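In structure tokens, one chain follows: the form predicted on its own.
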Amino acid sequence: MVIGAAAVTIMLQAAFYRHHLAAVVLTLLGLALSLASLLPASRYLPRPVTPLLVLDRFALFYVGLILAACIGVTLLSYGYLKIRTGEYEEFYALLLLATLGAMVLVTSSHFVSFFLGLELLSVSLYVLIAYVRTEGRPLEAGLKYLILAAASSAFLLFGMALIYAQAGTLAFGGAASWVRAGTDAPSLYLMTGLALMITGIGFKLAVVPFHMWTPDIYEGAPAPVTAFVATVSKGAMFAFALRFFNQTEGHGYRSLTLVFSLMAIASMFAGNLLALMQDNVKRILAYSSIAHLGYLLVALLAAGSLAVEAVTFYLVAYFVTTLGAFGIVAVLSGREGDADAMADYRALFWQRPGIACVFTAMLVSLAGIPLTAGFVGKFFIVTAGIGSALWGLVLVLVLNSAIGMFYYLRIIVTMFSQPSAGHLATTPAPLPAYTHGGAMVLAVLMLLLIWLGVFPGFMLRMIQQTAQSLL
């Protein structure tokens, strides 16, 4: 209800008085409003809120981090289109719509929220990935993210429809209670609603072979608006996913393990090889990115509370790294475009040292390397995998892991390189998309990726009882 009521409170500001700075502390007021009512809703858990919507403590925990998310996200959008002519009030009230429909996601336990929230998520990102009309990739990138989601919400829609002719219910505890009591082999619209579904969760989690889009519209997005696909469309999305897969006991079907195993392992192989074949930063974070949701469908896999738990924490981890990684990009871009280049990135560290330091330790993260909060993460996945004995799923990740450092130690090797001859002299302009907000929300990712990967004890106590809540 917050969330809804700031964003027709910004639509009604930008109808009468057109301010950027008022749309983003309106926005900001918002999610920090809707952040502080979950403290007292956690009293009164579990409880369901209509046939629809359930709030107990793995929702509030998902709510919580998206909402964080989306001020981070906020803050990095100012700066970012400040520099930009036109009228940029209106992205804001996208940007809580698109936060409503994860949050809707993350809380739905029947088919009719869980599409709602989907497709006010997805509606507000075709927007926001176009948003800034004026240059053409933009432009391209949302124009194939409508065509390509579209077709994905007609496959998820037609796979509810066979499930429901099958189970009569669109409830996911009614469908489980069917699928439980069944004795029969699983019927021929059944399985082919699960293989509808997961070909849609699929294009929105972009695992392969799902992943195409995934490059050109990090690409071509606004670096904040690629931020939020990357972590809050899909943190969302899995966290749908994972409770989707516990409830009806997805661990029992030897089919569908299969399916996602195949999926997992073509994700990390596909994301890592590609990866290293790019010259563009965006696009690199964007296969990196398919090499992560393939680690994270290995946590999928494996059973039991600790799934849970390693689940959250890597995708606790991958949200502070993705948004601090691709805040980089949104301070040091300008009004040409994005610095997505890696000339963009060449002796970055002789002229803006912290920024350098800051992009690192993100990228040393996400390769998972000791005292950042991306080992601890795959520390998880990997313990959760070998106490479900998934040998074969472990060692491909692990070698992936591998694979991947290539291409982050290549952006920061291009990042300590010595500058050119009178390089280093030369005073670096400032950088145009620089606010104190934007530098508050990466030193803030910064401590927090430390943090996790030195003392985790307090996330990890808070997860567990996320997960109790979920099993």
Given for the second form:
Amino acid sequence: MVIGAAAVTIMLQAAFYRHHLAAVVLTLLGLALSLASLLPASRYLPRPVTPLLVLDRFALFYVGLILAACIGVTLLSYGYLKIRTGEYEEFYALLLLATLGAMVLVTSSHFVSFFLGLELLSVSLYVLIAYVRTEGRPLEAGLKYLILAAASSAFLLFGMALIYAQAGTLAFGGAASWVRAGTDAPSLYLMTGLALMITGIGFKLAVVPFHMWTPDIYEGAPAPVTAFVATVSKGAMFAFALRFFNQTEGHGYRSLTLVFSLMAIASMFAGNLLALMQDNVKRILAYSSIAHLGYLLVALLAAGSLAVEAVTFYLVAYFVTTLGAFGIVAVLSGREGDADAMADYRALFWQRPGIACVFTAMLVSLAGIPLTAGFVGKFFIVTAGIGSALWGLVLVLVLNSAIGMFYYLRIIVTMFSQPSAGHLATTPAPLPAYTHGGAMVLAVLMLLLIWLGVFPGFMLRMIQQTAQSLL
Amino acid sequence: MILAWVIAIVLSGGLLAWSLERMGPHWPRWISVAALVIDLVLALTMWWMGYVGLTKMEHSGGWLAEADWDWIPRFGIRFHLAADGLSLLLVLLTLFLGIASVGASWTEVKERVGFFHFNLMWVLGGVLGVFLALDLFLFYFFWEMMLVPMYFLIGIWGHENRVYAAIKFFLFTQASGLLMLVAIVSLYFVHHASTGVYTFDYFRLLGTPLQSSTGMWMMLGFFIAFAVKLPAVPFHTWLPDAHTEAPTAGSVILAGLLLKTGAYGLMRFVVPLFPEAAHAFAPMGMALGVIGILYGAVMAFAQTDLKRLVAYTSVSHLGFVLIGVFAWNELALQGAIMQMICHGISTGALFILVGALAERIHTRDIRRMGGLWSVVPRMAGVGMIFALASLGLPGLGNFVAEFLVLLGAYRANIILAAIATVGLVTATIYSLSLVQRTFHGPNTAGWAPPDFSIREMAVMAAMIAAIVWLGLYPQPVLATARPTLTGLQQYAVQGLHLREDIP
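Now show the form predicted in complex with the partner chain, given that the preceding structure was the form predicted on its own.
Zooming out: every chain and molecule, the one shown earlier first.
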């Protein structure tokens, strides 16, 4: 972890050489180095790194996941930025900073480090989202994100302050033991504090009712950044929520579980129903991600090791799938803007069968159909839910997967619809944003998707060890 | 081991067909046929060996071949395939109809031939998996796996309204499948609660002690999934659309095979796993069957689209299967199995015929047909034979099946059996009117399409031979299925006794 952070800093300085490819290579090198450093680091587990951070298997797993995702995003960004004018080098520096923030988030065991990581992540994202300055939409999206994220941070900070005022400590473990020692009726301070914190966390996760920003940001941000927001930012936050929820033994509070249940149900329904009405692929994916976070909340509410494993596996599957889906959008995007209108996908299969098949696989995985990672993930969540007898939530989930199927199918249908007669004759123009790196990322993601879907055994063993370290 | 090969050959045949598309449109076709024929030979060998050593089969509970590997140990999921008489018969039917449907789409499908055959083979692979899987997770895996390629078959190569039909088909089966998943997982936990073992294995889950209310809920979870596929009447609305809009091969596979997976599931899982709940539900199930028979027949008679007509006859015929399963005695079950096989062949043949006719005259509207007998005598003759099979003429397979079901049902419930018998009369009406309106009368539109080619006649001849053989000498089928049926009935009885022991 320390090595990883160091590598990231070195890279930051190096990235100021004004050369696009060099910046990319250096970024990748740094990421790969940090990823490799996880292996020796895994021997000294678990150990607290300063009182603020803790490095256990759980943290290590998520750090690895985040780094891997970031490598994918970097490769995809190269092609995407190549065709746009402007300076790119800071993009990668910011990307690394955001990654660092996410890493701090998943390793934090203290409110201070949690807040630091969160701010590092958010501040970098403000800029990343608005990075392509020549277009109007990214700028608007960046500004929107800035305002809302700042407000949510303020909520979070206030919530932490209230809890601190009561508990007298900012470490999770300390706060938890204070709560356990306390009286049965939680005080007003604590309740308010928790409520404010949920607001802050809920905003980052984009669960209903804090989801308003998602579609606009997803639509406005450049596709690789959207992929980053959807995977790394949300994933890190969810990992944190999982740790927080488990360490403070959140299952014990009826009011807390009730709030989360309501949020889960609302997210599933709102996400899926609103996605039905969209005509923009990025917006559809945005609403579907709201629904997916709802599914994840169901797993979070289930108790025990199965829940942790379910969340972790689902997140892995979700990372692979979402990166793949936005990767496709990034690869298809032209100079003028992102390929996000339904029309951009019409008859795609007949012109670029390879890309269409990868996208189909990603959508099928989001829908949770066998042979893909999404299926195992969904099975996992249903199992966790039933194992904890959350019948209502599981039934809502089942109903929602059926609704969700509908809009995934719509995109697939569009891709496979017959081209008009004159359309087919012209051979498709080469993709402007195509790079070998991007294509490789998509190929690897596709393989991962099927591997996890058919032989999940290896990943499950890893996740099982991860989960044990948390409990 | 051999079972894993059977599935693997079909799936890899599909991949190969897709990748060799660039070598020419005939490559995917021949590769598909070759893969299916190899499989058919394998399956026939297995059948022959089992049939010769029938006594041995009875000792091992009727299991002919097995493959059992660890798959996802975290959940106690195993890759467990096994074939007994029932599975084997349905595997044979799958491969037979698979070859027939490749033959039927030989000239019909001209675009993306490789991808078409890829989807076709993967549906078949999924269906084979469903018939062979003995791990409930694996079963669900295959159950869902066959949906996506089927969706593509309808959605890409279908007729005018294909997208609507494909989505409807997908949503119905998917949503009901998820209910089954919930039921499977609950059973898994209930089993763990009572034995401390996490497993999805069929044999271990048999006889899991259940409270009657939980048992009922789980049974319904399974039942709805299977009833949608079967289809039983309130859940049937996807079927006419999907059958009508699908390409010929799609219709053949839908009617011949996918519907059978529902029937198979009822027989293999619903009753043995939840004997008590199934027993309580039996009158309801049989009543649904009777409603299906009559409703399907009336609707079939009212159709003007030839494919839709045949689709509704499926609803009617599968009603007999539902009755047979819930009557749950040996005669009725034998009848249900016969009906599954005979309906697969006769309806499959009718769909091929209708597909060929529509390809030639570019309409499926019965009102525009008529007088075709003189111009296409071979088609008309074949059509006549299968219409007769469909109405249950003695000497053809469907008669044996329906007769056995009614005999068995009579023992279980006299009133319902009597009403179901009316179905035989209605079948006569729609079948004969089908022949009458299509082939007889004046040829007002002046059709003069080419008759069946040799390739098509070969497919038809094989199907006619099969249906006649089943009608005249059904003994091999009945004997193959018997050990399975005894086994299934034993499981159910044991389950009932086990449950009586819990206070």
